[in-house]
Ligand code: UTP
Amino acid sequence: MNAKEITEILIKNDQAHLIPYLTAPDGTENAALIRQLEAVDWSFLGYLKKDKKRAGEIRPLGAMTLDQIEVNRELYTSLGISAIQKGELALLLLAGGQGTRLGYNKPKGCFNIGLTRELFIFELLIEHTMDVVRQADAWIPLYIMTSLGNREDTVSFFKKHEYFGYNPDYIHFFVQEQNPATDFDGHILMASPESLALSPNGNGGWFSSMEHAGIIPKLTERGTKWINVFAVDNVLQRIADPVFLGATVASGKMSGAKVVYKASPDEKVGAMCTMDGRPHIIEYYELSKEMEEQRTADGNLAYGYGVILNYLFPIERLKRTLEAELPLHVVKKTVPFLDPDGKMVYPDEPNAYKYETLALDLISEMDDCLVYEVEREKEFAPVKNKSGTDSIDTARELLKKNGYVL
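Taking the form predicted on its own, give the structure of this chain alone.
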């Protein structure tokens, strides 16, 4: 496209304020900006006008409990190991975040959680994966989704540490796609005269980002059936868990989600449930007080199983989501921007909307889901804050309980 064609699109979408930036100071077309605008899916603007409430009948959804898993552990392990050895599993690490909330200005996975020695978050996750690699005697492809902003730091960190012993032929990095940020009236912000204010499209954008990076055809050719998706900020995350994989295969269900039993009815985690008969994750702030306290016949919380962002998805079903319209979540954020006078503004409070898809919404695209309970003290140590709940300190204590020397 040229500047004239982009101008028509901008006017149509009420973005005429961007037109002056299409021409560089020397009078030539601003090619970099035009390329960014060509890639914009303008449908995101419609989400400002949509009713944000989700409609549908919400019902509780039970889990395969720890006791039930233990009874069949040998069978599930065998099925999972067999699938891994056949090359049916690939891994996806969501690692686009920075450690800003930890007081750290590098990718969160580079954070050193050790006390008397270096022990990085990325290192812990690789160690957990290596446990299964040794058990199965087979390398598992590991895809790491970075943001545009932290890709270079992440890749160089892995190279510097020689991939923490993982076979580099099986580690692949790709960049998460981005959406423009807007002001509260829906006008796209500029980060510089040559660039829109762009931000990652949310952790639900991982599959479309993999597709656009040319990864999915390679996985299909390899015979991969399942993708295990997990997040960087849980330092006790068990990855490529053969028992989880085997249980999901044995259940005949389309997908799987690891959960922990909530520490309290109002714990701030998304809860597994169904919406209109399909698997669904309801956010903690969507639960009414009555739903939080609701109990089943055996006395357990009806909405008591909280997700920990560790999912199993089938590739073939995920391909159909590329044509689906996943919900965009409109989130208020603080975004630096270029003002009309060409000066950078650094707001002290939220001034913009970011538009994100969430991994949890992919669960709703599945026909069914195995809800798989894990022990929270062995598999759930989120590092989200510098102090307090789900912090560096609480994660360290849980690591110590699990025998790690920090």
The other form holds:
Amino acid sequence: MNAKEITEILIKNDQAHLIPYLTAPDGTENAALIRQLEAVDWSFLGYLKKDKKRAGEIRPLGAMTLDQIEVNRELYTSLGISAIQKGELALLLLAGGQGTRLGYNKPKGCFNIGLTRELFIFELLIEHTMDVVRQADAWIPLYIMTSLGNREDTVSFFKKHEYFGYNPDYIHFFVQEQNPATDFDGHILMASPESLALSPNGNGGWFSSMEHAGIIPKLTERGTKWINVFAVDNVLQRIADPVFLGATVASGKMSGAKVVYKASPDEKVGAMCTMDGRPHIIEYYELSKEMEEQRTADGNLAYGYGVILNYLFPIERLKRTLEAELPLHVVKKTVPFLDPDGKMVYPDEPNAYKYETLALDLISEMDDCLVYEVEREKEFAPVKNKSGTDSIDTARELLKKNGYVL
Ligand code: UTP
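Form predicted together with uridine 5'-triphosphate, following the form predicted on its own:
Full complex below, order starting with the chain above.
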């Protein structure tokens, strides 16, 4: 496209303020910016006006509890290990986040959580995966999604640390897509005279980013059936967990989600439920007080199983989600931008909207889901904040409780 064609698109989408940037100071076309604008999927602007509340009948969804898992542990383990040995499992580490709450300027996985020695978050995740690699005596392909901004730091960190002992032939990096950030009126912000203020498009677009990176045909060819998706910041999670995989296979359900029983009815985690009969994750702020307190016949909280961002998805079904439009979530964030006078502004308060898809919305694309309970103290140590809840300190305490020397 040339500047004239892009100008028309900008006018149509109420972005005329960007027109002056299409021409560089020397009078030539600003080719880099035009390329960025060509790639924009303008449907994101529709989300500013739409009523984003998803509607439907919400009902509780029970879990396979710790006791039930324990009774069948042997069977599930052997099913899971056998699937891994047959190459049916691939892993996907979501590492494209910006970690703004942690306030650490490198990829979160590069954070050293050790106290008397170096112990990086990426290293811990690899250690957890190696436990299963040894148990199955088979390497498991590990895909790592980064953002454009943190790709280089992530890849060079792994190289520098020799992949923490993982077989590099089985580690693959790919980059997630980006969306422009806008001001609160929906006008796209500029990060420099040559570039829009772009940011990662959330953690829900991983499958389509994998598809764009040409990975899906390779997985299909290799006979991969399942993808275990997990976040970078839960330092205790079990990855490629053969018991979880085996239980999901044995259940005959289409997908699986690891959950912890809530610490309190109002804990700020998304809870598993169904919406109009399909699996669904209801955000904590969408639960009414009554639903928060609601109990099932056995006395447990009806919406008591909180997700920890560790899912099993079947690749064949995921392919069908490529045509589905995942909801975009509009989130307020602090985004530096170029003002109309050409000066950079670094706001202290949220000044912009970012447009993100979320991994949890993929669950609603599945026909059903095995809700699989794990022990909070053993598998849930998120590193989100600098201090307080879900922080480096709380994660360190949990690691120590689990026998890690920090
Ligand atoms: P969070 O929702 O905690 O977001 O990500 P974040 O960007 O890391 O942190 P804050 O909110 O700015 O503090 C949960 C998981 O999803 C990944 C993160 O890397 C983390 O593993 N993620 C998030 C992506 O891969 N891409 C994104 O665009 C956003």
